[in-house]
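Just the one chain here, laid out as structure tokens, in the form predicted on its own.
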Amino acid sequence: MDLRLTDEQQALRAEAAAFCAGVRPLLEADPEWRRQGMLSDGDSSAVNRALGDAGWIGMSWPPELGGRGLSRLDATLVEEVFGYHWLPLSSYLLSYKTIGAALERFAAPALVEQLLPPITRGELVFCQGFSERGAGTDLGSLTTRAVRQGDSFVVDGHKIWTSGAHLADWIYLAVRTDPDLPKHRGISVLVAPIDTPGIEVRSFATLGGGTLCEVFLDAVEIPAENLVGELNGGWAVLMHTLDFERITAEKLGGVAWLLDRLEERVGSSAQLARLRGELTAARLLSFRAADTLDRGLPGSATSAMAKLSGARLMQRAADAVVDLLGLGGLGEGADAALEGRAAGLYRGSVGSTIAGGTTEVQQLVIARRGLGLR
């Protein structure tokens, strides 16, 4: 692949980005939007309704669904517009990239017909329950248990690291439903309303400046009908879930907006060009992860090179801002250097190594899936 896009493709960028344009009243009036560390990790119920309002949400599902039937390259290009922009995109991320994205091809027809709708119009949102203390790089540690009885799962454990769990209206959940079984063979995944009585939420904040949160399962009955995919079969879900996380374009839109604002202020050096042909690399490769997963091939492998290779290049980045600007660049408010961004950036890129899948974890995803070493 390269970087030339098509004519269609340019259209729909530019449309993206009038978008971004004529949101940009709402986040000033939402001071929210600035405390996540990467502002496309942020929260905006505002800015979602407006994607949904828009048809960006679940622009790659079918028009029935509420889609618009284009690629998820297509998807991809203009999630690089919104990150360049700067909107504050985790519901949109959660809820239709990484979710939705596993919702449409494993859950049954009635629940897709149920969810995905409401999804594309921004009027639901959903947080994804799977790292347990113990259980986050080795998710297939697990223990939250989900007990069958009768029409229903009955479900105790507890989850952390969960994205957004005080704003959502749904949970995605990874659960044990086989304890016998091999760790990752065991495991299933059920989807329930939050507010489902015996789930409680919790959240802390973060060195990024956002929020995360802890979610605790006590006796909690989902009925049978919102199991997601196979039952014990779940671990494929979840590997096919990771696989659209962890094209992270959006985040690469962050990077080239501030990579163009400090050449602005210090002109070209040697640091920049650098970063920028790394810009260029990590590019290629989102768009290689997101050609691979349009054309139904194992993307495992691509999408952890896209996401090793845009995580290290956020933090050489927000070092960069340092090198060239000293501490200064670092002030925080709209009035400061960058608008005051990328402080919160420098805080977030320390966790970009981490969540979704440690670095380690992504050499093991390349070396093993995609040059089959063992």
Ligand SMILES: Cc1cc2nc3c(=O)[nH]c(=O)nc-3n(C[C@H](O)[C@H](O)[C@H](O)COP(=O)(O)OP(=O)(O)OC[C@H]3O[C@@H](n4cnc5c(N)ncnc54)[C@H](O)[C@@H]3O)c2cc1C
Contents of the next structure:
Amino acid sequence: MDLRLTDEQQALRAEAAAFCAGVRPLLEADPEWRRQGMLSDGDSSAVNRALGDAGWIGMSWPPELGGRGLSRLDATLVEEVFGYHWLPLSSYLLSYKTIGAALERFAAPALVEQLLPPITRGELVFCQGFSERGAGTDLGSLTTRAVRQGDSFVVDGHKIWTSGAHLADWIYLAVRTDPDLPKHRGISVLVAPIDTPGIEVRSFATLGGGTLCEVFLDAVEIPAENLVGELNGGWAVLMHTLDFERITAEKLGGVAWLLDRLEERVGSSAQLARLRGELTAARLLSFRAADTLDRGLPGSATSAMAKLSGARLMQRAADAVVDLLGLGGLGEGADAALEGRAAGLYRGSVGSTIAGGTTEVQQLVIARRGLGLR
Ligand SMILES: Cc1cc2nc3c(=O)[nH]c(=O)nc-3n(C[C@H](O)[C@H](O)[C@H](O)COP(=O)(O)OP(=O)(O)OC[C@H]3O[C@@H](n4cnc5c(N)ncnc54)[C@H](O)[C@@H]3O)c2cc1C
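Next block: the form predicted together with this ligand, after the form predicted on its own:
Starting with the chain above, the whole complex follows.
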């Protein structure tokens, strides 16, 4: 696979760039965006609704669900453009790219019809409740319990590091439905409105400069029809979700913007040339991962390669700002170097090697699933 795009793909990217220029005033009005840029996990709801109004959410879904019937690869090409224009995408990425992909594949038709159209309109935002204390990398050890009672599940537990729960309308939850089965086989996935009685969200500030949440679940009653996938078959749903989450072309778009601006300021340098080479490799890995999922092939290794290359590149690009501009390059505010965006990228680059699975986990997935090592 190479980087030559079809005329249709180029037109799609031009249309996306024009959309980004159109929403620029909306972004300029948001101080959180100035500070955190595309990594903002603040209130991106206005941008999300604008994305929905313009038909950009759910691009790879069929028209009857509000989509455009495009491929995941096309959507990935567009997400890169969004990243280059520094759009805050947290709602989009969680609701469509990541959770939406699993809902489309695994949810019952009634749930798909209920949830996907409002997601495409930017009216329904999801958060992802996977991680717990002691169940991050080792997600199979999660202990949040769901017990079937009549037509419902009753859920008790505690989730941490839940991005965007303070802004979300619904939560996508990994729960243990059978503690007697081997740990990866007793897990299921449920979805529920975040205002369901018994759900409490507490948010806190992070080193990355944004906000993360804890979610407490106390006797939360969730209708059985909100099960996504098979009962006790949740592991496959979770892995499918992560395959989509780990393609992070939007971050590569942000890196491309940063390298362009750095080159304008300092001219060409060996360090920048090397980073551009790494960017090309990371882009190819992202596009290949999206294409793999489009073809319905096993995607865990290719998505892990995309995630690993993108997260490392983001850290190296952030380092390059300091190498080439000194600490002054990390100044904040619209008048600072690089429009004040490098600091947000620098802070956020740490979390990007952890969220969606750490660097070590991506290496393990590549070794086991990609290379067949034991
Ligand atoms: C910005 C951000 C956003 C996040 N958003 C969400 C979200 O929306 N929803 C959600 O559910 N979670 C979210 N997370 C949580 C994230 O998925 C976990 O932090 C991640 O999976 C790591 O888990 P942990 O923090 O428990 O670390 P641990 O699993 O305790 O790992 C600690 C260290 O040990 C290493 N390690 C662990 N096991 C192994 C092993 N077997 N081999 C080699 N090294 C190993 C890890 O690589 C890591 O360096 C987010 C995290 C961040 C930073």
